[in-house]
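Take a look at this one chain, the form predicted on its own, written out in structure tokens.
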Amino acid sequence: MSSGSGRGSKVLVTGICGRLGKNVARVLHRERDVVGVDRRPFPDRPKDVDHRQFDLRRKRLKDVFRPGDIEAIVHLGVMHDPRASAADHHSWNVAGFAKLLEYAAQYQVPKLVVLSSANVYGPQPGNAQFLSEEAPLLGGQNFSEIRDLIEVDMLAQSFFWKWPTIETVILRPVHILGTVRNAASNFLRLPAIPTLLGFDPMVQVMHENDVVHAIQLALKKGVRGIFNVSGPEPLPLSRIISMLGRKQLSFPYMIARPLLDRLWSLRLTSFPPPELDHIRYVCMVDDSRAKELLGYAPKADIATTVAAVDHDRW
């Protein structure tokens, strides 16, 4: 399942304190040497998986790849804080990533692979039904955190052309559902799920552990590009929020917006009035490039993955 020879070829995991980092390195653990580069601690690690906690941005960061033995990077360091200034964003989002770029192609490591989201793609109300990998970007247009994702998605993408002797892989999922803490996750989590009247979006959802099978497929030597991945067949919003027995409070957008403005601004909700853009419009992909190049298909079907919200492991 690597790029590398197993044991004794290291994968270098950022990101490996969140929710989904600590769910890729207890996968990845058991077939390669995982090093894993967070500011965060890791009390509850494998033993065997070497955690050096400091953030991508300080010079420590070429220590990891002096010894050489870096045969794959998994990068999922990307700040989601909403909260978080423009510029705390972009230091830490993009100039972080340069300096991985930086050192993968010095060492020459000969896998990358980059978890970007098909957010990137954006809700638009003249989106087609299903985008391809070659669809534009415009999730930054109404969402400034999104900018700094398509920017590192970008330059993944110009890395890709300009190191061709690495394998560079770029994975665009779909909502995240499972134990993470990310907007979806946390929006279908609530008592009283709110919707607007008159739009009832097609929503595509992957669990977090296809995401991780996702990643594995990835690291295979051979495979490079951008593939589009998703979970199983795409529902309603409305029936999403049925599975799980939650109740549905809909408001019309023109009451909605500066409702939400005023909670945001009070710092009595989590979530940026941008994201009532998910709940009005279509943003759905097309995975079949995935599917068959990389011979992904998800493992969980859609009611385990709806119920993923609801379990809490870590």
Contents of the next structure:
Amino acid sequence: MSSGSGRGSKVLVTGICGRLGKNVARVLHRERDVVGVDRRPFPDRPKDVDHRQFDLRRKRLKDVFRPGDIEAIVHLGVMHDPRASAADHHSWNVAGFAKLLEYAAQYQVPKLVVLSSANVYGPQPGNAQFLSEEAPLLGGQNFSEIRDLIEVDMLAQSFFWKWPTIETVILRPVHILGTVRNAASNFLRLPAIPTLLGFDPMVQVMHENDVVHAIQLALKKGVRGIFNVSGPEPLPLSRIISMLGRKQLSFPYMIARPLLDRLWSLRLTSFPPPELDHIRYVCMVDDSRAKELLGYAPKADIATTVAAVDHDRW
Amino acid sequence: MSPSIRSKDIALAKLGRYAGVIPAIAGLWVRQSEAAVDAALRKLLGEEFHARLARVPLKLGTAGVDPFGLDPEWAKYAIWSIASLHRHYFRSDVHGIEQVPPGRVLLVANHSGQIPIDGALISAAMFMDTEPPRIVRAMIEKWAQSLPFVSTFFSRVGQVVGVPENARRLLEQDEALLVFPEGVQGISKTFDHRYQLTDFGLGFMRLAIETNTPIVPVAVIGGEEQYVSLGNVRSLARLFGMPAFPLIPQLFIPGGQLPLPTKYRLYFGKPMAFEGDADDDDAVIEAKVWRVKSTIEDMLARGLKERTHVFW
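Form predicted on its own already given; the form predicted together with its partner chain follows:
The next block holds the full complex; its first chain is the one shown before.
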């Protein structure tokens, strides 16, 4: 058993109804009791997963903690929907998470795992090729929608210092590929993939199952801190596109940016224009700390990882 | 994502697919010309060039690219062009390159010539005139990362953004790193200041001490005369967001856009080892930097004395 505690130790998974949450639940429920909190339904959940369908910001959240048997929290419930209103986004991500932290402290839950993202560092022309965990979180510099995510990361960091009795782990994975509906996977699922003429940054991707694996490792007793997690070796974006056998359409940035701005305002695309920087500049991480202290290593090779975006198609 | 948006996305992408025929044709053409260039490459520099390339110690992933984006398939064209410049256009004389130690090394050179041909020629010398051949990594301006094509090109030929973390990582991988401590100030020197070193940055010395890397001073002669710059218009440089805006009269003469075919002379000095605390006061580090700087100044003075003509 990868977790240090025996069967019966309960883990609370927020955002359990997302693609990633479901994968986490399917792996964790074999080892321990899983309680899920999500406002979405979880129709095909494993029978022994206890799903509570409500919003994280509700008072009912406390009921989950009241019995005092929650041994760990895995927080995946971060909203990324770029179309949601900024206010809703903010209150969901920040207020909801703050509530969760409050109860974690009150009931002294021994373990908290927060899934942040390597995007908090942000793609910048002056980025080091591999950013360490100490790099400043500049992701919100040009892309305000990501500021909540940074705030969640920061909240978790201050929680880490405030409660030394609680093992807080912050995972910052690179672009997650698979059946998940995130920007990176959606982008690679496009029938023809737009790129920026003359830009072909190195990118890191990781398989969704490797993220689940990293979460499992983070749940081990004694593990705490911030960890960048990455997949197999980095590749130029164009290589990934050719591995998928998709067409690549290159647009000059001077055309692409206004075009995407236009498409965005007409609601014809779900890709926010500032995210263009991700296919323009480097935003890669150094995951040596995770390799050393978590014992993490990606299981999926680059071919499997990239091909995973198409698994969900029918 | 609502279903209607998704279908619109797909419709739009379908439209894109028709436009996709154009790159396919272009791709075919590129592949054909690539084969032709490869053949020409063999002819000009001989089979030996490819054997050399194969001997370069590289750390490539399964996809044939190193973690910094260096791709030998791309780099070979770049190396070939700078090797031709090195041998045939600038006809560089290389002195003392056998003193460059194997393993991690910092090559510290004077900077000159408005465009970094000095860097290219040092790289060419390290590839053509040493055994085993090495690919030199240089640190480039952040600014270059925001330029289309330029950024991709630099990355594929193994050049990295000039931040200390990158330098540290490369030296820990035992690479040869080329730095110009004068920076932009050095390369955009006007003609009246030729071969006078401007202020050296201190970063390279801290890096060398921290990573226990030997420093090889390099003097480059010939770069200052390739473009004669009469002045630097700072206001225009600021306006265009460029590091410098040199005034170069030859650019207005047809054919003058090419650098003048001066003869380059590259002098590699004895490796210098430095010890101490990398986080020492600036004054302590400055004294060490001064030793490197004065060595390069000496080498430059000697080289200029020996030189009988700028062009041959």
